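Listed next as structure tokens is one chain, alone, in the form predicted on its own.
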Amino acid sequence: MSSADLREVEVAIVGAGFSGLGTGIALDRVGLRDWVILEDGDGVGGTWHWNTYPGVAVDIPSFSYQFSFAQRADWSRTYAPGRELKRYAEDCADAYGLRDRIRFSTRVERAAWSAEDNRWILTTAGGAVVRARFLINGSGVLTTPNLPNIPGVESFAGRTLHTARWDHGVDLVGQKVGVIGTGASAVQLVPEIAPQVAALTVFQRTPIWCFPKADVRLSGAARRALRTSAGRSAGRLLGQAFVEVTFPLAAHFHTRFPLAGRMESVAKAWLSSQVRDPETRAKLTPAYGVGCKRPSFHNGYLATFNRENVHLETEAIDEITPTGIRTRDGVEHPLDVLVLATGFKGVESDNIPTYDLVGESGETLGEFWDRNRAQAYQGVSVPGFPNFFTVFGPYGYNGASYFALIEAQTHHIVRCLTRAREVGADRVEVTAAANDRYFAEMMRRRPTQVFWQDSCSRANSYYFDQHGDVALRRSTTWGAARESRTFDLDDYQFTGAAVGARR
């Protein structure tokens, strides 16, 4: 379907990842059937559909990866690779019946709010106009990719890739390659370009906490296993309480459940057992605690620095020339490709939407949060920001599984849409009240969480946004689910002319 046949519709929804096909998903199962997702790439699955550098993968057991409603017993490891997450896309769009409803290659740049007659104007890339009551954002925050801050980057004459938008024409074979990051991406990407490569030199600003990876392929008879409701019922229970365990109890509950020491002696363990030389293990063993930023587990990664022709560099980047790169101490480091494994932005003004939202008062989102902190009640809409819901807001994820959150999201996002279709509202906002008091709630909460202990100043996390906060739902799973289900809807104000003429 193109940009071409836009029309008025009662729903936008942005994205086509898996926030967005959640959501029309839910639309469908209570009625509300007259949306339409806006989508920026050709082809379903978000993060699955951008991603495709070598090495891809879910970093989540796949039992838990998945929507409660359509767990498949088909994943060939424990931790699938991108590309069956791509395909999980694709299939839920199918089942689903949603494809009819999605415009590709529509990029959504401007959303204003329209007070006339309570609906959001929608500009795309390609000049079109959709008007629609409601307004859902599903773009995701791990979506725009993060392009380092150094000297010349643009100036390489060679092949430049970023992770996020790989290349699979470049032939890294014999090529001397360099790759800065060394977050989750990179991770994942070392390990298999390292075999290929004539020399690899990863340029490392802060070291990651890496944990050994539970990685197996599944045999036919856990697949069998995985066919019946019982199976699938056990995966997904023991791969929720892993994920539970390693993130929001450790995290957010860090003061009552001291976890992230425990684990840290894990990672050291798993790092001395890997890597031979002490040096180079030193240089690879962060100086923050477990916790600060997100650890990687991967079974390859850290046994990778023990090859002759892979180089770990701390020393700090000057600049990007266009034969390499030029390091503080002055040494030149000749490179034919250039990998830019610096993930995304995060949590940041100009990325959450990721187009201009434009309020009833002519406030950007972007500069309510700027001149407010980032803030929204339960993760999912904002005062001012009248018939707005987004899928990953500030303090909506609490660093479980994603489609956890999905379903919690788009739970209370249905639970309002289908209040005014009751009392025939054309205009539901949340109450400046509802989200002072989540806000404040959400402060309160924060001593237990572990990126407040000291280490953390110096893990140069993303998690930190640029008034210090992390807007990460302090909340089990299971809490978070459950306030999407029991949140009061008086914190919603829902107005219109049919509302009165019921009263």
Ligand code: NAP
The other form holds:
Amino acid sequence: MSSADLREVEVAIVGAGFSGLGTGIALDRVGLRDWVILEDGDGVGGTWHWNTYPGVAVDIPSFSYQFSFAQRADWSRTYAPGRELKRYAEDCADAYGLRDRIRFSTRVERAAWSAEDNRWILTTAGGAVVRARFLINGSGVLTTPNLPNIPGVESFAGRTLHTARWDHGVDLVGQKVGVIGTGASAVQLVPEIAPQVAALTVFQRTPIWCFPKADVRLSGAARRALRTSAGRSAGRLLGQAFVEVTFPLAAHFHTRFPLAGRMESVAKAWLSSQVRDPETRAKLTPAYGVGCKRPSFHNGYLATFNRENVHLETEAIDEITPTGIRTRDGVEHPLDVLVLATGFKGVESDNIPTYDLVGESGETLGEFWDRNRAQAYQGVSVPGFPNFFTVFGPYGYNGASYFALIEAQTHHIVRCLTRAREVGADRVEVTAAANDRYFAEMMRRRPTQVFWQDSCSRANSYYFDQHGDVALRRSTTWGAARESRTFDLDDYQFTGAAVGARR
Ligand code: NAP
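Rather than the form predicted on its own that you just supplied, could I have the structure of the form predicted together with the named molecule?
Expanding to the full complex; the earlier chain stays at the top.
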């Protein structure tokens, strides 16, 4: 269904990933049913719709990587493969009656605030115009594939694939394949394709800390246990506790709980146990502390470098040529297929959201952040951008399960919209004072984080933005959930012709 038939709606949601679906569910719950989701792709699931490369799977335990109110008992493994998460998204869209309000293949290119009538005017790539009282951004963060700025990248005459746009029609069997990048996507892809290809060269710029993963098939007994509420609660508690200790506690409270050093010992021992050749081991050992960039979890990645047909190349890439890759030492690496495992645009001013968002002053949100550094009240709202809320914003996400983020942020948003409805407001805007206070609080808290150790300068980590900030929320998951329920609604101004009348 296109957006051509749609002109006016109370709430426009951008993105039908789990953020957008979770927002739709949360709005329906409080009777705010006049919403639409505008989605670029032709299916739901966001990350799990677009990322279908071989080996794709979640690296947060499935028991906590799901909505608390829609827990599954039938995950096949402790860490679900991507196709099960895509299926889960489909099931949520059906079970919660969302599908008929999703407009697929509708890419929002611009949203501009109209102060005259307190509405957002959205323009889509197809030229449709949608007017919405409220705009909720669920376009995620790791959304837009990053093409490396390597000379000649367009000139390669063989097949070029990006992990986030995998073409399953390309047969890798017997091919000479080069993979650029060693982030989480490559870590999952490399062991999966290595046995099929004739030769695999992995071009590594910065090694990644790789940990073993408690990734096991769930037995019949485990699945039966998950069908009981006690079993589900126990699984969720264990999964969440593991995530909480390994990310929020280790990263944000590093000076109080110096777990990163111990984690480094675990990762080094794992590396020693997996890779036979000492030179390769040395090349795979990061020169930065655990936590400076997102680590990976995989049981087969490191051992893949023992294979005869796999080569780890750490010489810098000079150029991509029509026939392969030339490294700085002058060596030509002939390739049939080039895989770009080069990640995504990150917390960059032109990437959150993935479209131009023009606020009250005519400035875009990106320009606002360029000028003021990335910031958003509770990671949700920004002064000067009335009636706009984002599920993922600066200092909203603490790095744990994305679903915990979605549930907390949509709770925040729903509180605002419910208050607006109660008082008859057609304009809701966070105050500059509240935003400043929150940002100052985030700055006050950050010295305890792991990101400020000297070795992070060697990590090349996408956590750091152009200002050198890491816009993650220094909070436990429970702390963030609590704040979404207790923040002061007077941090927002609710205005509009009907406000006085209804109060
Ligand atoms: P990434 O972590 O950003 O890794 C990109 C890789 O490409 C890095 O190794 C980077 O090297 C390299 N690279 C980029 N440009 C390059 C260039 N011009 N020359 C040479 N190398 C270049 O991307 P990703 O692996 O797609 O993962 C992104 C994030 O997605 C993860 O951190 C994770 O949050 C999420 N993810 C999660 C899962 C999961 O849950 N299982 C799976 C995949 C992804 P440098 O390090 O030197 O920059």
